[in-house]
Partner chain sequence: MENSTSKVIDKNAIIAPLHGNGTKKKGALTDEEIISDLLPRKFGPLGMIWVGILLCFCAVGVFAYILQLKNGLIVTGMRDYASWGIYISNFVFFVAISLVGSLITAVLRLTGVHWATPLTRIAEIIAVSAITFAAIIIIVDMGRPERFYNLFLFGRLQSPIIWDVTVITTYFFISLLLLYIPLLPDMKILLATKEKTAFFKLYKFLGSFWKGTHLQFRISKKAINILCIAIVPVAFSIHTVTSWLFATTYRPGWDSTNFGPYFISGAFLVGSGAVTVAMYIFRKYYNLKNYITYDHFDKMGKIVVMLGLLYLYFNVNEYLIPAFKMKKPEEGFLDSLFVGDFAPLFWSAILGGMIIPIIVLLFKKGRHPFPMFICGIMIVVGAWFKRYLIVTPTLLHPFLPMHNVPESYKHYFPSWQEWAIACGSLAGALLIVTIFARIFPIIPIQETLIEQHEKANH
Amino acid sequence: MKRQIINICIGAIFILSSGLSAVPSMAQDKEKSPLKVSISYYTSDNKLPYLIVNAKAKKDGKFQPVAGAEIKLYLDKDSTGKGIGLIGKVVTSEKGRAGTDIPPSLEKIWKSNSSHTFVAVTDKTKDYDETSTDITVAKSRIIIDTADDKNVVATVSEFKGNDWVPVKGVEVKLGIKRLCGDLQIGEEQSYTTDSLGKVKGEFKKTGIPGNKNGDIVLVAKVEDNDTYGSIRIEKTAPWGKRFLADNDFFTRALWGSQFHSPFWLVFMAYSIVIGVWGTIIYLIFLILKIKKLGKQEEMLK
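Can I get the structure for only this chain, the form predicted alone?
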C-alpha cells in the first residue's frame, strides 16, 4: 500500500513538473504575434513601377507598425510559390513602411507578361515567424488629352497580348498638381471610364495661378485599384494664369519692410521715441541738479 502511494505521488510530481515546464513555452508562443505584411503597387508617368510595403503586428490589442523588419521582394513566382526575380531587400522605417523601384535588370521579365505577381517574404526571427504575401497586378497605363481647353480627357488601358486594350468601369480622379496635393478640376471627385476606357471632366478652375508662362500640371490617377494598383500620369497645359512677381514690396506702404514705411509713419514713430527718451533724460538731469543743490546747501551751513 505504501509503495502504491509513493508511485502515485511520484507520478503526480512528474505530471506537475511536465506541465510547469510547458507553461513558459506556451506563454512564449502566445507572446509571439504574427507579422502582417501588405504590398502596394504604384506607377507614375507609365514608367517602371515601384512598391511600398507595410509591416505591422498586434500589440496591446491593436495593430502597430513594426520598424526594422527585413523584407525580400520578388517579381513573379514559380510553381512552388517562391519568388524568382529578386527586386531587392528593404528594411521598414519607424512607421513600418519601406519602398523600392523595380530594377532595370528585371525589365525583360516585366515586359514578358501582361500581369505580374509581387511577393514579399520575411525570414523567421525571435519575435516573428516566417511570412509570405503577394499581390497580382495587371499592366496598365493612363493617357491625358488636352486638345479641348475646357475639358480633360483621360484614357485607361490594359496591356493584353501585344496591344493596349481600353478598360471599362475604372474610377479615375482628375486634378491639378499643387504644392500640398492635387486640386480637383471641377465639382466631381472622380469619374468612371466608359466602354472606350475614357473619362471626360470639365475644367472649371479658370484663372488658377500657374508659372511665369501660365502653365499648370494636370493629373489623372487611379488609386488602390484591386486589378491595377495605383497609377498616375501628369501633363503640362497652358491653362493657368501667368504668375507675375509682386514688385510692390520695396515701395513705401503700411505693409512695406522696415525701411520702406511711409514718411509720416516714420516721422510719428521717431517723434514718440525722441519725446519719451527726451523726457526721461530731462528728469534725470533735474534729479542730478537737485542733488547738487542739496550738497551746496549743506556746505553753506
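Numbering follows the first chain given and starts at 1. Superpose the two forms; the largest set of C-alphas matching within 1.5 Å is the rigid core. Computed from a predicted model, the values in this text were never measured in an experiment. What changes on going to the form predicted together with its partner chain:
- After superposition on the rigid core, displacement of the C-alpha of Leu265 between these two forms amounts to 2 Å or more.
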Contents of the next structure:
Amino acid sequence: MKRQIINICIGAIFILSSGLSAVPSMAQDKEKSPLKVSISYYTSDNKLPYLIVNAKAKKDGKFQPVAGAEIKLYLDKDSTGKGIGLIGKVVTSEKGRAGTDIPPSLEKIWKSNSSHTFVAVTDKTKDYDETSTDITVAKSRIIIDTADDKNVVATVSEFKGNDWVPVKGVEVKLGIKRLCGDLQIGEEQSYTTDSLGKVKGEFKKTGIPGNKNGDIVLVAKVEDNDTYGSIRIEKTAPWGKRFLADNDFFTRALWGSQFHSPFWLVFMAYSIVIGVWGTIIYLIFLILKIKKLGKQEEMLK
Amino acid sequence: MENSTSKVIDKNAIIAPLHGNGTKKKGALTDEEIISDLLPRKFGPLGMIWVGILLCFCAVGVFAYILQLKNGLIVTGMRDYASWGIYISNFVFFVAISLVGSLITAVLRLTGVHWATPLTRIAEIIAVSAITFAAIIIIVDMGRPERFYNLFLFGRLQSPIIWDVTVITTYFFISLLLLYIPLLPDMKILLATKEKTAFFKLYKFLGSFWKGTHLQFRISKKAINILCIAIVPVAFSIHTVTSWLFATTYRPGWDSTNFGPYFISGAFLVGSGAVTVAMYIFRKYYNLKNYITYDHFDKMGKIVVMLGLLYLYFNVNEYLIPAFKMKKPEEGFLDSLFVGDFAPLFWSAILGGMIIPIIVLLFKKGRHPFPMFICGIMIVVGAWFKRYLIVTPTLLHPFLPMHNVPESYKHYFPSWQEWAIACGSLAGALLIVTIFARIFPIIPIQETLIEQHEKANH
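Output the form predicted together with its partner chain next; the form predicted alone has already been displayed.
Expanding to the full complex; the earlier chain stays at the top.
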C-alpha cells in the first residue's frame, strides 16, 4: 500500500513537472518575434545624405523582410537615448526597405556637429514589440580626380572642427559605372587610403564602350564603413570607346517596319504575286472570251 | 441516297460537239445512260438526314462562336502558353486537305493520267470547300476579328502571316477557276435537260454562253492547262508557307528545315484519303459503280501507299533525328510525344493514320472499295490529330520553364465551344461538298462522254 502511494506521488510529480516545463515553451510560442531594424547612411556626390532602413524578423527559422513596418527616424538623441530631431516616418516596402532624405528643417542640428547619431524607433504592434536602434556617422567626403596617364585618384576626408582632414586606412573602391553596377577599373578590388587620405588606381579597361563622345563615368566609393557609412562620387572621363547607336531598325531589313522590307523581298514577293495574279486575270479574260464566242454563236443562230 | 429523276435529254444539243461518231461498243453505256446517271439528283431521305445533321453541327458551331465573340477567347481552353489550339490544328488540316485539288486535277492531268477524270471534280470541290473553311477558321482564332483589316493596313511583307493570307486567297481563286472552267461544258448538258430544275437560273447564269464550239473547247482546254500548271506551285506555296508559320518560330519541335516537304507530303496523303472516302460515298449512294470502278480504287490505293510512305519518311526525319540528339530543350517535348501525355494520341496517329493504312493498301484486296474507305477515314482522322500534335505539344514545352503561372496555363484541353466550332467548320466543309453534288454533276459528264467515245473509236 505504502509502495503504491509512493508510486502515485512520483507519477503525480512527474506529470506536474512535465506540465510546468511545458508552460514556458507554450508561452514562448506566443511571444512576439523581435523586429530587427538596421540603418544605412549614404552620401552621393558629397551632397545631402540620405538614410535607408531595413526591417526584418525571424520567420520559419530565418530572417525575412517585414513589409509595412512604420519606423520613425530621428537625428541625434538626448542623454536618455530618445531621438531629438524627427527626420520623418517611413513605411517599409515588400522588401522591408524604406528611405528618406534629411529635411531642410534639421539643417541647424546637422551643421552643429561633425558627427551625428541616427535613431530608428518602432512602436509596439500586435506582431512586434517596440524597438530602437541607432548608428553614429562622422561627416565625410570623397573627391575623385583623374590624371592624363589614366590614373584615378580618390581622396577621403573627415570634417573635424571647421576643416576637412584627410583620413588614413579607409577602404575605397574605384570603378566604372555601368548599367547594372560598377565595374572595377583595374585588377584591385579595393584600395586603402594613405596618410594623405588618397588612393590611386590605374585605369585598365581600355576599349570599354562609352557614350557617343566616348565618355564614361568613373566612380569612387566607400561602402558600409563603420565611421563614415557609404559615400560615393562620380566623375566623367573621356576614356571610353565612342559608341554609335545601331540604327538598323529604320533600315530595310527582315526585322524592319512595314515600309522597310528588304528590296530583294519586295522584288521577289511582288514578282510572284504579279505573276500569279496576272495569270488569274488572263484566265478571267479567257472566260470572257468564251462568253463572247457563245454570244456570237447565239446571234448567228 | 437520292431519288433518280427522269429527264428527257436533248441528245443532239450535247453530242454534236463531241469527238468521234457516237458509235457504241457492246456492253458500253449509251450517252443518254451516262448523262442520266451523272446528272445531279434530289436528296433522298438519307440525304436529307445527312444535310440535317450537318446543319445542326453548323448551327451549334455558330452558337458557340457567338458566345466566343461575346465573351472573348477566355471561353476557349487557350491561355498564355497554348495560344494555338484546335482552331489552328483545324486550319492546318483544311489547308492540307485542300492540296488534293492540285494533285488529282493538275499533277495527274499534266502527267497524262486519264483514269483520274471521274475524280477531278470530287477533288476540286473538296479543295474549294477546305480552303474556304481554312480562311474562316483563322478568323475564328482571332480574339478581335473586327480588327482583321489591320492585317492589310499594317501588315509587314516580312511576316509569314502576310504570305499565308496572300497564298490562301490566291489558291482559293485558282481552285475556284479549276472547278468552274471544266464545269462549263456540263452546264450546257444541265441546261439541255427539258425539265427545268430549281437551279435552272443558276446554270443559265453560270454557263448559258457555252455553246460547245470548237473554239470554245480550244480556249477552255488552254485555260485548264494554264490552271494546271499555275496551281502546282501555288499549292506547294500555300502549304509550305503554312509550315513556315511554325518553322520560322524558334521552338522545340518547330525549329526544323524539314517542315515544308513534311507538310506537303502529309497534305497530299490526307487529301488522297479524303478523296478515297468521297469516292466510296458517291459511288455507293449515287450509284456510280460504272464510273468509279474497282480500278479507280486500286490505282488510288497505290497512290495513297506511295504518299503514305513518303509522309512516313518525313516523319522519321522529323522525330528520329531530334530524338537521337535529344537536346535538353527538346527532351520534354519529345518525351511528351513518345511516352508522355500525348503518347496515346501520337502513336494512334502514326499507326492508324499511316502505318496500318499503308500495310492494308499494299494488298490487292485492301484496295477494294470498302477497305479503302476505312483506310481513308483512318488517314483523315489520323491527319487531324497529327496537326493537333504538331501545334499544341510544342506550345506547352517552351524553352524557358513555366514558373509562377496558374495551373491552367500548363495544360491545354479544348473547351466545348472550341469543339463545337471545330466540328461546325468540318460539317460546313462537308455541307459545301454535299450541296455542290446536289446542284452540279460530281463526275464531269462531258469529259466522261468524250472518253467513252474515244474508247469506242479505238
